[in-house]
Amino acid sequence: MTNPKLAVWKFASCDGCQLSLLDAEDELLAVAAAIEIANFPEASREVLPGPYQLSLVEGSITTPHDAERIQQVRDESEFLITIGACATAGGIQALRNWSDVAEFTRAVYATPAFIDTLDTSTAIADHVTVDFELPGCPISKQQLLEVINAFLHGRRPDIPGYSVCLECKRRGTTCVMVAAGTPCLGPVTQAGCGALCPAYDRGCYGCFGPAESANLESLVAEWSRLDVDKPTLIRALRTYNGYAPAFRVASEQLEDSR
């Protein structure tokens, strides 16, 4: 019996969450005797063709070529899961998708005629059908190992769906919006960083995205009370996962009630 073949694939992105799998190190050794790496240039330079058991696709959808290419990967592939802020939420270069792109090329570049892009960046679950997200920016690397894992044995993946909150009470981190009064996306942001930020003494900035059933009314509430401007909680909900549903309403909401 031959291993399942695993692709992974890179659209407009940093190439972070790709490597995530390669800072696996000790834990690599036991995936690639479990499946068979077919299709991932950061590691390997051979290629071998589909179909593929099992896509991991990092980045974003930025141009009409990549729009197109994304349907072959999606005909290429059993089961299809995408990592990183950039692939399920749009990633940082969704902030496009509230500004003039034309403009943008016209300053950039000598020759805007040249470039063809996309008024917008969008998630590959706006373009295909996905099986699983795993969000962060970077992803965790034991998720990913989780949910490779999971995919060997035909099971959903045991990603938390709760808040950055639980990590801090966790390993005993004290409240930095509670106690100092810091502004923190903790209370709406997906766990999977080990409240990275908050053990430093410094707010959430939201890299795992929104938590499930995530309560942006309750924390625009809170960090009013903190004497946070609209403009700042705007620019906050609009980083890595600006463009995912929960903070892209949220933040356009502030920013009609202006």
Given for the second form:
Amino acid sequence: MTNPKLAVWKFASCDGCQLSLLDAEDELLAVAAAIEIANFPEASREVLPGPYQLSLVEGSITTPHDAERIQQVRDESEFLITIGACATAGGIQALRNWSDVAEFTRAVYATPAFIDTLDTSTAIADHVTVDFELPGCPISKQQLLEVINAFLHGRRPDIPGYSVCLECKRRGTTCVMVAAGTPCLGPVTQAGCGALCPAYDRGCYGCFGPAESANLESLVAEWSRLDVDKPTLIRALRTYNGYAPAFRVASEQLEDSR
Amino acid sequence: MTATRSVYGREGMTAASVLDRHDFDHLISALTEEGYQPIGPILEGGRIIYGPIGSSSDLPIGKTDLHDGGLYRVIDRQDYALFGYNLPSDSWKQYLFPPRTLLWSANRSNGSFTVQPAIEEPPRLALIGVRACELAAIAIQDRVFTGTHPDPHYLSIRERVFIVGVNCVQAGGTCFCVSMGTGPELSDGYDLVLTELIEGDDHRFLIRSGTAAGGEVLSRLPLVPAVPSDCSNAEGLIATAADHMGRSLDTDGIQQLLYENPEHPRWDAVASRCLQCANCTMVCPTCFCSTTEDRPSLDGSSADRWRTWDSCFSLDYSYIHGGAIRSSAKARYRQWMTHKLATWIDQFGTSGCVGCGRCITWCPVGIDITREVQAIRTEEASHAHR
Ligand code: SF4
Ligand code: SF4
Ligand code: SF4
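Please move on to the form predicted together with the partner chain, as the form predicted alone is already shown.
Below is the whole assembly, all chains and molecules, this chain first.
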């Protein structure tokens, strides 16, 4: 029996998520034994031709060229999983979606005419069918291994959609919002990080995007009670996952109510 | 020893003695010598939590806690009380029913597999500072985990536990144990029970045993017999705590009230505020829901099965073939509150709520179970009079 072929693709991103795979030092050998790493430029220069049974896609779509390239990737992939905030929600670069990209281009580049870019940064699922989305900025190494493991065994990945608060309480962290009045996005953010920030006395930044039934309206009201002003609230919602629908709607409502 | 009249007026318990504050560390060392790992309130990052304690200096000396809906603060007291707070953010559930437990491991060989139970000899824990509501919560979890389907993991920890209860001499802002009939005084189920008495520089503990194991530890301590005024002081303080509950909940006909109002508009109102974050269930000392996680190795040759705290607020929790049966926020909040206060009684013979107030304090938006019940009750009454 031949092992399934894995390809890792990069779009507009920082490489941090695919590095999570290389970072899985202890498990990497087991991964390499179970799956043929056929196309993973970060790990090896050797590129084997498709089709690929499993594609991990990192990054968002920000150029006309990438909008075409993702179609090819989809054609060559049996199972396509997007990894990270860029691929699942457009990433930090989705901040451009609320700005004038042409103006940025003029300000930054000596010859703006050479720049061929889209007005928006969007999630992969906005362009092609995606089989599973793994959020996070960056993704959790354990969750990535779980997704690969589930793929190998033909089962549904065990990636809970509930909030960071469950992880926060399980690890015995005292809630920073209740005990210190520190604004925290944990109640509306999907678990996965292990409640890292609250464990260091900070509020959650929302790296893993909206939780399954995030109630943004109630959380926004609570942050306001904690004296967070509107611009700060909007910035908090537009960080790593600003264009994820639940966060996007909330920040746009705030903007409209200005 | 013949049963004497108890200090708090009940028959059948041993007489109380007095342990001086300066001798409190004898209690901790006696427990350690008996082979227990003492766990009690500690101050960490300015908050009170339960953790391992080595001596009385680890306790939150001179600190107290303020509780309100979605609000908790630790502030200084005017004295050096060891147990001058009400309740920490975590509960003893963290120890008796840990957030994550390895249940068993399986190994595949020759087309079949063998299962190895995760047998771990748990440490013997001495829980120091167990409040009346908390002991009631432990008794409730005992019923859940040792009933029809005894849980070996819970049992192995629980059987080895030594309980040092501490009566409440003040009530917290979200406490309502009086309404639930669980406190503020411990009635039974403890090995030792203390009441902290502070009058100026005179700092003592009224102490009494409830079991033979407790008596054993008592016999190792430098005690003096209690005088009647110690006992009446303690009674007075506990009575004051009972009179100053931060919250109250009218449990009269509560099952009928909730069963008859599944579509009450209040459920929609609370659902619009509820974050679905599950904090209430995580902090509740009686909530016992869990999920199982299978963690197979990449090559499929072995797998571990874990049990992890879950919550009725998570969508997957009510997932039955094809989808979640409680798909709305309203359905999930209603499920939680109705189970706590009503269906729990059908299921286990007692309420699932002990009135500790944790779900109120630790709800980030301050949703208050006592107010929700009151709202349904009043609005129902106004409907009835229409
Ligand atoms: S600190 Fe944040 S993540 Fe943790 S329980 Fe509180 S609100 Fe939730
Ligand atoms: S429902 Fe709330 S008040 Fe009742 S036992 Fe649970 S946490 Fe305590
Ligand atoms: S009642 Fe409060 S703590 Fe419970 S899920 Fe809703 S917002 Fe979270």
